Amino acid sequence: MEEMILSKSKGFYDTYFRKDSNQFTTHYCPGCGHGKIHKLIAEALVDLGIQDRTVMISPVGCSVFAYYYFDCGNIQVAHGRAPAAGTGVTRALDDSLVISYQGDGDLAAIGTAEIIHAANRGEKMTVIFVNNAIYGMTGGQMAPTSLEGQVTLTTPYGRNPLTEGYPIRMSEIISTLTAPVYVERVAVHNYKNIMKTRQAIRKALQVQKDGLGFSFIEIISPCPTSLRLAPTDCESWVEEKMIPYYPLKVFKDEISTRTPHFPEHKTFTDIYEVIGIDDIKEDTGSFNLKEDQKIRISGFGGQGVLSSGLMLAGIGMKQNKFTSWLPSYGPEMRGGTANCHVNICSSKVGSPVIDSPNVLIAMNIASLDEFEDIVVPGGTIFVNSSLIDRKVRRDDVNTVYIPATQIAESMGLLAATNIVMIASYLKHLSINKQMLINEVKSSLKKKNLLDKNIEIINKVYSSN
């Protein structure tokens, strides 16, 4: 006699190690669609042979918590925003599949703005839509793809289309565009449909991996505890009230027809083509780090802070660094607080947040009293003296001193203290004002002020 052995497919954890004691049970409900659509795609990921490649993004909703089962790349982001933050994933990785795993109150309501703009991209994702017709993790609220007249915890009289409005049909809208490569509803209340929807949701995902671009799979679920049904009376329920309403059919296929495209990667050359950078003809030498630079400059509205992170991006991008600039500042314009984060790094930028810098450029005493103590150790810290009465009080740190307000009054410029603040930091590090003289040429809005920022520039490098 044969024997049937019953395995948990390898697009799962061995173990659900992040669910504590409960490491191998999942957190749905009985009878509840979630469960089905898990292994469904765990065993479509190892399938198609696409596992170590996929990024599966969860907003809030009974999908949160998908990290705990998926072993594959997982983001888990704000309500909503999963079609979004799949944009960013599948531009930056360009060999990444993307699966969108969303409910219907997360898609269909405070994501609405998101996955319609996606689906019109044609960005090269397959979005997994769950509908179940309520607002299950959070206790059974009336979704909008709740049903006319259905009883939900905050429509007790049911949903009444004068003052709710209808159902909402999510797959007939995202067919009416024209990016979108394959569309479909089905459903998981029974053995014949969950074959139907094991087929769509490779079907998807193959769409993807052949570079055609956006899927979308509606999947009618049932939710036996927010809809206060008994497991087998919400699969009858689905039967008979979801499908009449959301029927299961093809909305668009359009697979034969689409080409495949794939990013094309682009060089520096052509990146400084089409933002408007002419090639630097000048021999300005070499930008040699002996470690990446994660830098925070650091002063109020209208001292040039953010221009000053701009203009050091622009010359280590010019010098085929791997660089972001990432800026923060204040309601006002001027007089606020402001500061950014530059990366110039020797290796790809995982994010531009820089919590620890190994820079600080402070421009003036509040900044050195909120970034002072974030600083690595062994990191340098450069001090616009001319504001700051005190000196760094850490000894772990290196400190440069420049009167950088001082020094740009005196030469009839007063704006300029930032151009005094990274031409003293390009300095130390020896790198040869050239760049910097070439990055203010190209980025000075104020031509006739040019003369008199490379004049400042050439003071403070002949300076001791």
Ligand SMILES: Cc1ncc(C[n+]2csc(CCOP(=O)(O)OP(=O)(O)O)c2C)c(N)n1
The other form holds:
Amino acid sequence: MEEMILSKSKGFYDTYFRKDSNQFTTHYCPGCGHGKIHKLIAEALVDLGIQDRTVMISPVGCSVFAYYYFDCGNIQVAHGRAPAAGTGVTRALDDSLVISYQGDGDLAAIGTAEIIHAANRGEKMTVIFVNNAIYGMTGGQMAPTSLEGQVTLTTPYGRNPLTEGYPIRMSEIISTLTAPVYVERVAVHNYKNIMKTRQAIRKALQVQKDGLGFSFIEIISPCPTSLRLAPTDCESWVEEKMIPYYPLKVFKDEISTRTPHFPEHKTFTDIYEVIGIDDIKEDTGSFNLKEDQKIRISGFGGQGVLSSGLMLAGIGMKQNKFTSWLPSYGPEMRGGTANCHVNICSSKVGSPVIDSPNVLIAMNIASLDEFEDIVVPGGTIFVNSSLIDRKVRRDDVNTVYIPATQIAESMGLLAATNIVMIASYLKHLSINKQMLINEVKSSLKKKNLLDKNIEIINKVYSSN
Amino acid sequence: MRKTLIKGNEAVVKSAILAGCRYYFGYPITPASEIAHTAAKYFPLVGGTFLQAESEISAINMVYGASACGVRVMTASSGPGISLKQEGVSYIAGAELPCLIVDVMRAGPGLGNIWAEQGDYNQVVKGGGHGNYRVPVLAPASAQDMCDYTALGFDIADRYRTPVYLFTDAYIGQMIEPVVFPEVDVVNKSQDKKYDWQIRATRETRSNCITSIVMSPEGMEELNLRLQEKYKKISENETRYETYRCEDADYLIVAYGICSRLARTCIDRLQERGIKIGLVRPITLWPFPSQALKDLVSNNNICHTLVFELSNGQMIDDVRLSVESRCKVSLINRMGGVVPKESWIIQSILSKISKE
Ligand SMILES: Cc1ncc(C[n+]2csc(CCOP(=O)(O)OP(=O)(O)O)c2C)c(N)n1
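Could you switch over to the form predicted together with the ligand, since the one displayed so far is the form predicted alone?
The next block holds the full complex; its first chain is the one shown before.
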């Protein structure tokens, strides 16, 4: 007679060294489906030659200790989050085969969002969904898949659909999504079905190995302990009660029509170029400030208030000054003016918020009305006199009136009103116009308007 | 020189890329969304992954999964989203995985509003999730800090196998300032990292296992003791703070983030009036610079420490524990997204110290 050698699959560890005790047996109860499913997976890992590349995600539930058994990469995760953690793995490791192993509480209750969206994105993973119609680990509470009338610890009078809803059919739901490649429901309550489950698991893992995408295998599985049934009675219960409600079938199989997809990662030579950080040379010294400039620039939206603030900050930066730029932010934005705060200082900038500016550049009347009073005594207010038909009321500040809109318009570029204003400001400070020209050169998006802008700057600097 | 004018929020992303981070998982929320937008733009260009998750819960668990693989990975959110992430942060701390989490705070509780507040202090600095863990928290006060602490955060995370928070507010995030980026040779740096614990889907790493469950009380206590040992090391080596005009100060202000910037300006004003007041700005909120603060208070005979924060008074607990009744400690605060004006802050300081 031929000798038959029964041995454990090489997909399992020889001894379950991570267990505290009984390192040769699993922690599963007699008659439980998890052990059978584990065995089918372990064999598939070896037979498909994917053991090294496989990452098993252990959920929360009776299979929380899957990592005791599988001789592959193991990650234990929070309740319901296996598909999200698996997403992190499959995105980080192109070569990995990810198995998200989950119970019905894990997948169909607390982790509903995670499974739907991992499926919808078509993550490269194989989901093994063990539906035993009960919460096993916590002692037998209702699962979303518990049957109508089923007595559990939390439905002592039987599950009432009017108050607890109907048992949820996940394979049906998942198969309505476009991305999943393969969705099948199988069972492990008898030999014939175990063999079908074996096929389904292998097929799903092959899908992943071939780079086709997401597979979902729902496995109807007996839980004699929590259902308070003898193992054989539990098998009958699965056959007679569960399977009529959860039909065993292939819900979706698009294996033959899908093409493999392996992610491509862009390569680069100069990372600074890719992320847009130039190599600049600082121009030291020629920008001399008598005092720190605390500037508020204000106008209506579209007048280029924010961008002119940025240009001033840019000029300051290239001259090695400490600068900051802050857009009007927070509740003050409600005011209807666009305004920004610009610091150009010779030492580290304190508050980026300028409550007491020494420079106000007012581009419209609302701005002058709003900010005239906050300028410090001795400060300077630059007024766009084309749009502001009154004088500054205070006599303890300096004033500079510039018909900026008119100048810009007469030069044929109304949009450069802001350039007229900041050119006037810089000229007032006796700052070399070339600095502004350089700044406009580097920040102007419409390069065809560059010459016009330079012309305008020259005009402002040559007038008196 | 790699210097540019840049928004704090963008500086975070570019710095992360230069630090070798190639994975970003997040869910949109104002005022943190800008970080996601910038990551969505640049991560794919450098061979990385940006993924908009279905929730903050999923995002932090994606971070957990990617981090288990040994890659540098990050996420960003604001108060309501950080609340959701707490479960995941606890798991990440328990499984001892490195990652960077950015919290751009907004006003709360509940949906609150999108304006700047510092009410997340307790939920971030004190742990926030379940269990005996701590998370190093870096509090930037400028765009340059946003850049520097992002890189530092990844380094601390890797060195100690811990999640690290970059803890900031809408002002620091929105502000544009000059930033000098580091010169690095980047050749997919994250892929080059090799840890003996990482899951890499290879034969060599096959026996690795990432988990935070330990069934026996003794075993779990052992894990906890190891964690506490690690936190002690972090406290010893990574506590950071900055002082300003403390040399001969009679009074101190303790403030972080945008408040430290506002305080600096107010301190200049008060010093002009002859009031000797200085600033202590904790850079790490955990570990809190307790010893430094205590020494400063003792050595300078500080009579009164003022804690300025945009919350109901959360950091003030750490200040009180640090100074151990050596001086009076009082609170200057606003909430709900109100950022007080310079004049209000100065008035508040004067009214608190006028009695001395
Ligand atoms: C956030 C959270 N809530 C609740 C639990 C408690 N808990 C552990 S396992 C479990 C149910 C697991 O049931 P199921 O997913 O059906 O798996 P089974 O044990 O039946 O295999 C629950 C509620 C937990 N660990 N975490």
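Positions refer to the first chain, counted from 1. Keep in mind that what you see is a predicted model, and the values were worked out from it rather than measured. Between two forms, the rigid core is defined as the largest C-alpha subset superposing within 1.5 Å.
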(message) For a quick test of reading the superposition: does residue 215 move by 2 Å or more at the CA between the two forms, rigid core aligned?
(response) no
(message) Is the shift of residue 389 between the two forms large enough to count as movement, that is, does its C-alpha move by 2 Å or more after the core is superposed?
(response) yes
(message) With a threshold of 2 Å on the C-alpha, tell me if residue 298 counts as moved between the two forms once the core is superposed.
(response) yes
